[in-house]
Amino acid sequence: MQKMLNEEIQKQLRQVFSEMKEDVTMVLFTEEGECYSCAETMGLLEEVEELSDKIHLKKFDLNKDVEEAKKYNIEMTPSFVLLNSKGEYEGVKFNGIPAGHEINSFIPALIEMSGVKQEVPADFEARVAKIDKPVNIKVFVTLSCPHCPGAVQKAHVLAMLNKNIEGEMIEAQTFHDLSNRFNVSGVPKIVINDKIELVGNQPIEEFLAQIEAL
């Protein structure tokens, strides 16, 4: 299979990854048979792993490694999560290949999971810390959408700030049944706990306000 990252992009990413503080593990779930973009997703993650000695990849099969999949609430493929240097899941998940524009949500997630955190205002962080119930944020994207990575990043930032929050990118065309279920006609579409729906790259304050109102 042809490499997805050309030499110029590889060079740029090596430079970006040199800022990483701690190790990050990508845990990928695929399955045999009918799995749209499983091979491509694995190929991309393998290429990324080669670009830094701080990035590691573990591969599992959704149907064979059931207990592993349960740990991270994996129900579809391809899906992968990021683990911090202690091997802990902080709620950062990708469903579908983070290619196209979504490389711009994938790379920052790796950097932040390594300990290079985005600065957020102290009062905002305090509000996020008070969230004490399970929150799932789905962000439906397409790979050609330039505004989608910003929404995915915000979901992931919230997840990394509070263990009760899970933020997941969902590639709308790969998972069209799920997209139909949530009437995804425009992207990014944000769905919080399967009931609150927002469209567009909303400010992170709007994400939080909707979560607080649950």
Second form
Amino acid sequence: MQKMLNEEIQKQLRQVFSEMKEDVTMVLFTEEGECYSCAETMGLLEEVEELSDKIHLKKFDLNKDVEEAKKYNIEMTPSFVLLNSKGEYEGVKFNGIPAGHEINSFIPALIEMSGVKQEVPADFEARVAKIDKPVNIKVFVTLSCPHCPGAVQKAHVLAMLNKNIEGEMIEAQTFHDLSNRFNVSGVPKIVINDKIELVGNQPIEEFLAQIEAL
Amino acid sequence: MSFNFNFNLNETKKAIKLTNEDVIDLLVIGGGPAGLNAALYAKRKGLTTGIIAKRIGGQLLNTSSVDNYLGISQVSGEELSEKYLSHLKELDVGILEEVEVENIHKSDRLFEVLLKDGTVFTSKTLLIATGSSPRKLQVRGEEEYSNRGVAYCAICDAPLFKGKNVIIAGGGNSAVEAAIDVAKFASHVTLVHRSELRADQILIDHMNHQANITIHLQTQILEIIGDDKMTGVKVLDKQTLLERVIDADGIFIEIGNLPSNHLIKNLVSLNERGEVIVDEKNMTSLPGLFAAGDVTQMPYKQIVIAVADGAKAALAANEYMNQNF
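Pass me the form predicted together with its partner chain as well; I've looked at the form predicted on its own already.
Whole complex next, starting from this chain.
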């Protein structure tokens, strides 16, 4: 198969990945038979793994490796999560291939999971730390949406700050039925715990305010 | 199937963060072409400067393709925005992104800009380059079906209408571009406009070649109708004066923009369209407060014009600084 990432992007990514601190593992779930973009997602992750010694890839089948899938609440394919250097899941998940503009949510997630954290004001971090109930943030995106990676990044930053928070990117075309269920006709669309809906990229403050009000 | 990758190094490598420790010579509010170029020119003139913006790139990010920028025959709006940003980073221009300004006021000779998070920036001159936001149709059903069929960003949301019937409201360049973009996904696109097309002929020709686009001119949208989701629009044919319904699963509203003047509308003179009135050197009616780009009365809202306007404003701010400080 032809490489998904051209040489120019590979070069840039090698340079970006050189700043990673600790190891990161991508855990990918695909399935046999009809699966839109499973092969491409696997191809992409394999190529990314090759670009840094710190990036590792584990591959599972949703239907065969049921126990593994359960660990990370995986119900659809292709899906993958990122694990930190201790092998812990911090709630950073991607459903569908992070191609197009979403490469810009995928790469920062890898860098941050390696321990290069974004600067967050101390009082904000303290407020996030106080969230003590399970929070799931779905961010519906399309691959042609320039505003979407920003929203996905915020969901992931929140997830990495608190074990109770999970942030997932959902590619709306790949998961058409789920998108219909949440009436996605504009992206990014953010859905918190399957009930609170926000449309458009929002300030991270707004994400937190909605979570605190749960 | 094949996927492309719009990798953007700027997303991983952030610009220098603008801080509020010192009084800034020229503070720019707005991250579109006008604001970015103003900061570039100001920096090169030796002024201290910085940009406060909701999002770097502004409306450029909603532009799938820029085809009329001298010297660059074809570039996506986002790529152009990236090029601008890289240039500013080379010059170490401080940027504060994803923040909103609460209010602005001038005390004595200095401007104070209060952000929503409580931070205050102080500057000697201030440039408002806040651009504009999509104009709404202001018909019944528009709010109700917002995000249940009604959409405003064609390049973002077109893939969600795969195999569906979609209406584009408007007759300018952005409407025709949206029709072409959406037609790649939708089964059928109907462009509805209340008067005649005023888009560039080259775009109209491109649209006419697309078999799945129908055009209804002299047709006014009266209402967006539906049940849980939008199901169509009620229109008035202005020639026959008959009302009818056009069935559709979605509508993209591309009928122009409104100036984003809310921060300074009580401080400066505006024209009847709400645009900020500036003199030939981009100064507003309040000395030291400049404006550039789509927020002003400048005619023909184009990227290349906004860029030039930003340059002019920065040079004028420099001149003002020399005379007043």
